[in-house]
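Given as structure tokens, the chain that follows is alone and in the form predicted alone.
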Amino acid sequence: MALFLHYLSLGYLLHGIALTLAVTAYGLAGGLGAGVVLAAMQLSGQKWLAALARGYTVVFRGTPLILQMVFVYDALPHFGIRWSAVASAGVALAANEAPFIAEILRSGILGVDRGQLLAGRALGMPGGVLMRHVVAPQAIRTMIPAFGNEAVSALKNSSLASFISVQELTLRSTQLASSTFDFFSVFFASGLLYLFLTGSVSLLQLGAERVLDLDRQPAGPVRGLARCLRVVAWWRRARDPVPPAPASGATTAEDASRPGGAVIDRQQRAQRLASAPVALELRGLSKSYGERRIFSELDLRVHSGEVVALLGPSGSGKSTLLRCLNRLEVWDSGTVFIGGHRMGMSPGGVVLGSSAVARQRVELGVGMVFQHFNLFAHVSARENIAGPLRWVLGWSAREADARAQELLDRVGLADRAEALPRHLSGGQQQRVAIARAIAPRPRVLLLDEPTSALDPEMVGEVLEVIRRLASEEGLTMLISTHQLRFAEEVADRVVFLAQGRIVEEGPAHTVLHAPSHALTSRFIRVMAAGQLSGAPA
């Protein structure tokens, strides 16, 4: 036992550990750098770059590491490239690790929900901002276990450096055992030293996972502060309760001004909107996916402050049309104008790149609410709203947090500000998504089936938030929906889309109660049950 303990503390073996760690560090650092490049090549969308990366992966994953080390150490000098044994081992290990690390990176990035990327683009985030604040934080969390496993593997594979005379732990253990003939004690001590190193890596991995665990309870003082904030929010709501809804037959100033209100003069509002400037215009817009035509030669004008309900059967292109309006989808032909500016084009008529289009969305004030919420899964409800204000618009943290809290109050979620999206109900998530979309005060708001992903009992709470927006914000809104009663109450105009064209459009009440086209009539008749009293039979 004494001899075994002596081997554990022997400087000869400890120096071997230092060389083992050096080779491993060189291999992991170089592999990470090369892996980033390989992953970027495969994700670039350029087929020739992806093919080069795949070819590299096939070669270095398909040949033994020991041959790669021998090649770097013995073959490259014939081409005038000479490195020390330690450097050669590090380079070979890096070249071998690169494709494995690239696959870890690529799978982590691809694992982030595509809807979140779409939401980030709609909020005006260029690629770099989207990667830094949305993709990377989520991808890193999923990659930590794989990186830990790869680090342990690299640490063990560094023992192959002994074949090119690197005096690392394995080679020194072999030399010591050959001189003392005490093979069992020497290699048992060597094994324990390796176990200590790999165990340390595992502990670091577990620590990183714990630090990045979104569900980990905060420390005591932070938890106490969060509890105090919830109490303050409750006290504010108790002190300033929401006024009760007016009794049946009563009217309010809001009723008299909102679209679809009980006493509103729709004709007067229509005349006022007709004289308002055009906020959104389509001219000859066409879109296809391969041979499948989605819509063709669409023309539409929406005036400032107007609320338009976009109706149509599933697959009629409503969602695609909304994504075209803010250039999340590239259309085939035609033009989209937002506030008189051509979407996706510079004033000189040059097609804008993705980063320039992101800036244009912000400058023109186009917001979007998605069918499946698309909240950023790694941050709280408050940060979903405040984060884009800081990342894109450059607001200070104080300003962004104040705006986020104001909007959470308005949508009735002040007490859920610190909740992660997955801890919210579907209706609550959609209300946060609406608050996020209006946080930068857009002039045009696009809503893509905002209630279709909700359970029936949650639909009402989201529709009520949209009703209030329509009456309070004066936003220009284009809403894709199947909720006919909601469309009648909120919309100034209904546009019915079917068979790739606008079949019918007109005042909401007229189209929903007296449609002039057979396709519209059939659609309303099918959808009307339980939604719209008095709809045509």
Ligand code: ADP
The other form holds:
Amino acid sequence: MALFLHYLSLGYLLHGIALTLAVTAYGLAGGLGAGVVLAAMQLSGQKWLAALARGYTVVFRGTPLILQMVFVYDALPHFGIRWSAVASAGVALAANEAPFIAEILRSGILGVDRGQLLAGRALGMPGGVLMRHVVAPQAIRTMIPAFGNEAVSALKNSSLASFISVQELTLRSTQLASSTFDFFSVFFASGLLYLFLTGSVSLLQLGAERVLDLDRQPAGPVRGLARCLRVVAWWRRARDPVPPAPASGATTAEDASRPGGAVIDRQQRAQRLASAPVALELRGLSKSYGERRIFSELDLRVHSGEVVALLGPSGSGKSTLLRCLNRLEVWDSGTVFIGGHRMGMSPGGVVLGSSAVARQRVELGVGMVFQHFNLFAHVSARENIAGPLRWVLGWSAREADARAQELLDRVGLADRAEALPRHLSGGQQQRVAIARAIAPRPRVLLLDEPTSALDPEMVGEVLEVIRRLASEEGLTMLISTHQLRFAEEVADRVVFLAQGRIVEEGPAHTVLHAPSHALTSRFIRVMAAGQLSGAPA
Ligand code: ADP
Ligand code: MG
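Can I get the form predicted together with this ligand as well, since the one above is the form predicted alone?
Then the entire complex follows, led off by the chain already shown.
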């Protein structure tokens, strides 16, 4: 026993540990650097880069590490490349680790919900900003267990460096055992030392997982502070209450069409809008996916402050059209003008790259709300709103937080500011998403079926928020929806998209109650069951 303890603390073995750690550290750090490059090559979308990365992976994953170490140590000097044994072992280990780490990185990045990327792009985030603030924080969380595994495996693989005479722990243990003939005690001590090292890696991994666990309760003082902030928010809300949202999806279509004041208001509003500048215009817009034509030669003008409901059967291209309007989707031919500027084009008519388009979305002021909310899953409701203001517009944290709080107040969620999206109901998530979209004060807001993914009892609260935006903010809005009563109440105009063209458009009440085209009529009849009173027979 005394001998065993003696080996455990023997300087000769401990120095071996230092070399083991050095080779492992070189291997992991180099492997991470090369892995990032390999992953980027594969994700670049460039076929030849991806093929090169795959070729590398096949070679380095398919040959034994020991051969790679011998190659680096013994063969490279013939080509004038000469490293110490430790450096050679580190380089070979890095080259071997790189494809494994690249796959971990790739799976982490690809695992981030595509909808969040779309939302980030719609908010004007260029690729780098999106990667830093949305993809990386979420990918890193999911990659930590795999990284822990890889670190343990690199630590054990470093023992192969003994074949190129690196005096690491395994080689020193073998030498010690050969000279003392005390094989059992020496290798037992060596095994324990390895266990200590790999155990430390596991502890580090657990610690990192704990620190990055989004559901972890914050420490005492932080919890106290959060409670204080909640009390202050509650007090502010009590002092300045937000009008309650209706309990159901029922809207007051009757109010809008009621004879008298509302109708006159509508006529006055229509006249006012007709003379307002054009906020959004499509000219001859056509889009196909492969051979499949989604829509052709669409023309549409939306005036500043106008609310347009986009109706159409499922699959008619409403979402595709909305994505084209802010250039989340490229189209085949035609032009989209936002505020008189050609979307996706420079003033000189040159097609813009993705970063320039991101900037253009912000400059022209086009916001978007998605059917599935697409909130950034790793940050609170407040940060979903404040984050993009800082990352894209360069607002200070104070300004951004104040704007986020103001908007959360307006959508009735001031007391849920610190909640993660997954701790909010669907209706609450969509209200946060709307607040996020209007935070940079866009001129045009595109809403893609904002209530279709909600349980029926939550539809009303979201429609109420949109209704208030339309009446109080004077925002130009294009809303794809199946809520006919809502469309009738809120929209100035209804546009019906079917079979790849705008079949019919006109004042909401007219199109919904007296459609002139058979396709519109059939669609409204089917959709209106239980929604509209007096729908066409
Ligand atoms: P809507 O929103 O009106 O239901 P979409 O715009 O989502 O319709 O889709 C219109 C058509 O385009 C559908 O047939 C759909 O399958 C197809 N589509 C949508 N997105 C893609 C895509 N990325 N690739 C290929 N086809 C697509
Ligand atoms: Mg759709």
